[in-house]
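As a starting point, one isolated chain is supplied in structure tokens, in the form predicted on its own.
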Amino acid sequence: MKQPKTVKSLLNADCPIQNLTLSGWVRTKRDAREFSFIEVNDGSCLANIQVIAAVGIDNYATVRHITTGAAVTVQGDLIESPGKGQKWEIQAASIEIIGAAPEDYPLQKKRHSDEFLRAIAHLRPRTNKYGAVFRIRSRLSHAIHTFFQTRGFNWIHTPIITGADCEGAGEMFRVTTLDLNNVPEKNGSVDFEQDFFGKEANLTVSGQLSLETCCLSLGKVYSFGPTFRSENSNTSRHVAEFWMIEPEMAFADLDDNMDLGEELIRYLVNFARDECDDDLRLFAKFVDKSLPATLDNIADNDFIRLPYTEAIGILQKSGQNFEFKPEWGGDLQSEHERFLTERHFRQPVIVFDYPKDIKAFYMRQNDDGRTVAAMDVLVPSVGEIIGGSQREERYNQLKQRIGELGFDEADYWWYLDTRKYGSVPHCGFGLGFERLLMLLTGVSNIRDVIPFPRTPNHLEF
């Protein structure tokens, strides 16, 4: 079959092109008594192609039971359009309908609510506000790996299946090969030992600690991949599988960790800008009309580093009446970072000491004994974007607080290895890759923003 023609390359056509082929979807179809107006897209970009088709061109019949979402191939000449708002139209040789589409197809109409596009998660990239966001997905994916490459960091793939919970927290999804329906026991409890693996496994909530072990040898590294996460939250920013993109560096210290962490989101915006213009106009005229200045303030300003201590004091001096009362000692809530990077200080926020309670064991303690050199970005309309901290390099402070927390030693001797060998100064972070588009485009869900979202009793598509 010969290779089509896309619709972006046709409307950025410098000249007028003969006997061109064209595959897409229908949008919508008008008929007049000589002509049929088609508008096709083929998700290459956002804008459609007008398709004329005139009463005497081949198969013209056909042209008739063309019906929006209707798969169609179009033979024709791209011509310069009358019309005003659009340079090229095609007129049609011939059209033939390669995929028809019934009355019932559920996109008929220009404006659907996100809740009835989430239940046709499989039909909704055909829309314009999804394919949009698909699309910025893929070019934004695209940029994270050339951002880190052309740093010299070097790309690994970790382990989907783990046996160590990096976060501490238990929120993850078992892998087994038992049968749930006769499960072996050993002394009242699941016998793990007649597993696959011979003992626990679950799905990763974060690929760090195996990133660790590699950028103890190889510098600087990072993975870009998926991670699950069982908390059962049904809230506007959580789902139980989503994408996280992780650096490491060694000998780096958390004033390093800041500064990637900074330049890496405002690369990403400015990629943003300059590369999916077109989608995200649409974004700023129909999901978040303040969306280019949130974006501009991004790229423009220096991002405020804030001790833990110094933003507990101002949420607690602001005069404003939090849902969640700030405390230290307590976690940052969604509406106190908004108010920091919103109302306070009106840009992006680095947050960094916090109580070491808080945080996971890995985290480099302070000297003070009460914090550790975690550090966590935060930006407006979204609030956190990024978490990390300066690892703990120290051997026996490692192992001290693992035992402190009550886990098992046993399962990090690896980990605690890395630390017995050479160890260095590290550090890194997460960037959940879904809170980023988030933040690019306005949308408020992260549901909206990932093509098969993973939420409590939702498993299809």
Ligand code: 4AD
The other form holds:
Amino acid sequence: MKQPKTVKSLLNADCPIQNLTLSGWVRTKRDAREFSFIEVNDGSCLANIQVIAAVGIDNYATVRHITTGAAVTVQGDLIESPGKGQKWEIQAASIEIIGAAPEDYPLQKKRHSDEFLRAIAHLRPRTNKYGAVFRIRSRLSHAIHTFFQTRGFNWIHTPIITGADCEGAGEMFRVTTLDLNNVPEKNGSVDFEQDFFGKEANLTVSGQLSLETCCLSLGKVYSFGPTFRSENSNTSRHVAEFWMIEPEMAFADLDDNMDLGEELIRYLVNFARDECDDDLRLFAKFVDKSLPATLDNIADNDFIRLPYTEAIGILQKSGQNFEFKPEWGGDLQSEHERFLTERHFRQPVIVFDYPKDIKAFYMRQNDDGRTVAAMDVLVPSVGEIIGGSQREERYNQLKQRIGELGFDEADYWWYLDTRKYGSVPHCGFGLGFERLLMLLTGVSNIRDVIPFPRTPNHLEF
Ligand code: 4AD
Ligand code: MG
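Show the form predicted together with the ligand, please, the one above being the form predicted on its own.
Up next: the whole complex, starting with the chain shown before.
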């Protein structure tokens, strides 16, 4: 079989091409007296290519049956388009319908609401917007690996099934092979010794603890993979299954961590602007008019670095009527984060040195006794995009914190071991991939940047 061309390669051609084959899906068709005009898209790029089928071609009878959504294969020549708006078009010699699309094909209109499209997640990639989102998703995944691989980081495949709750927040999905209609019991509670692993198991909420063990031997490591959280928060920024990028560096402190986070985000913004500009133009036009300015701002300016205590001060003096009153010791709510990054500074802000009581057990304790070396990167329209910290590398302090929080030390024996043998200052963070895509596209609901969103009460297929 002759290798078919892609729409992208044809639209970028520098000379006419004879006798080519193109396959794709029909976006629209218009019949005139002597010609039919068919817009074909094959997913290789945002644009369609126009196919002209003259009434006189061999199987013109077929052309009459082509409908929106049908899959077709076209044979013909690439010629310069006499029409406005496109350089090239295909003059068809023949067209074959590979898969018909009856009239109830749901994507007949040019524009559909996001809600409507969410309900047909199996078809929405065929729209301009979702095709663009998923192409950008793919390109950015590659860029993330390039960023780390060219900086000497090793990609570690951290486990999906784990026996540890990294964040200590208990928002985990249980993995079990026990018969839920007949759960074995021992001393009044579930007997997990009879479960598959002989102990409790869950889907990972973060690869961090596993990464730390590799960081303390390979130096610079990262993971990039699916992550699961059962937080029952139906917001536009949370999904139950998302992808997280987690770097971890040895012999590095919180400042190095902030530098890396800032460098990574700026690299990815620049990559998207340079490599995905066609697709990005769609978002700037139809989704968020301020997108180019937002991305320019990130590319051109250093991020603000702001201690948590000062952040609380700014919020308290802001005169804003927040739903949650900002108070030292409380977590920053989304409304607070967005005020800081969207209204007060109008650029990305890294808040650091949070109260230890609202942060995870593994964060390095500061000398003031009440804060830890944590950092969150906040960006306009998204809020928190990165969460990370310098890790507690001192054996005694870590052991004490595990005790204070009432965790079972036996569960963390291997983690404590890494502090016992050759421990070094180290740090890392997690970047939410979907939140990054929201930033890069201006899409305001996280459900619309992941192909198959999983949220409470929603698991279609
Ligand atoms: O701030 P988080 O919880 O940090 C950690 O999990 C650390 N263990 C990471 C590390 O230091 N290696 O999550 C990190 C990021 C958040 O800033 C957010 O971007 C994203 O992961 N995230 C979510 N994205 C979508 N849906 C959810 N439910 C998310 N929860 C966290
Ligand atoms: Mg966080």
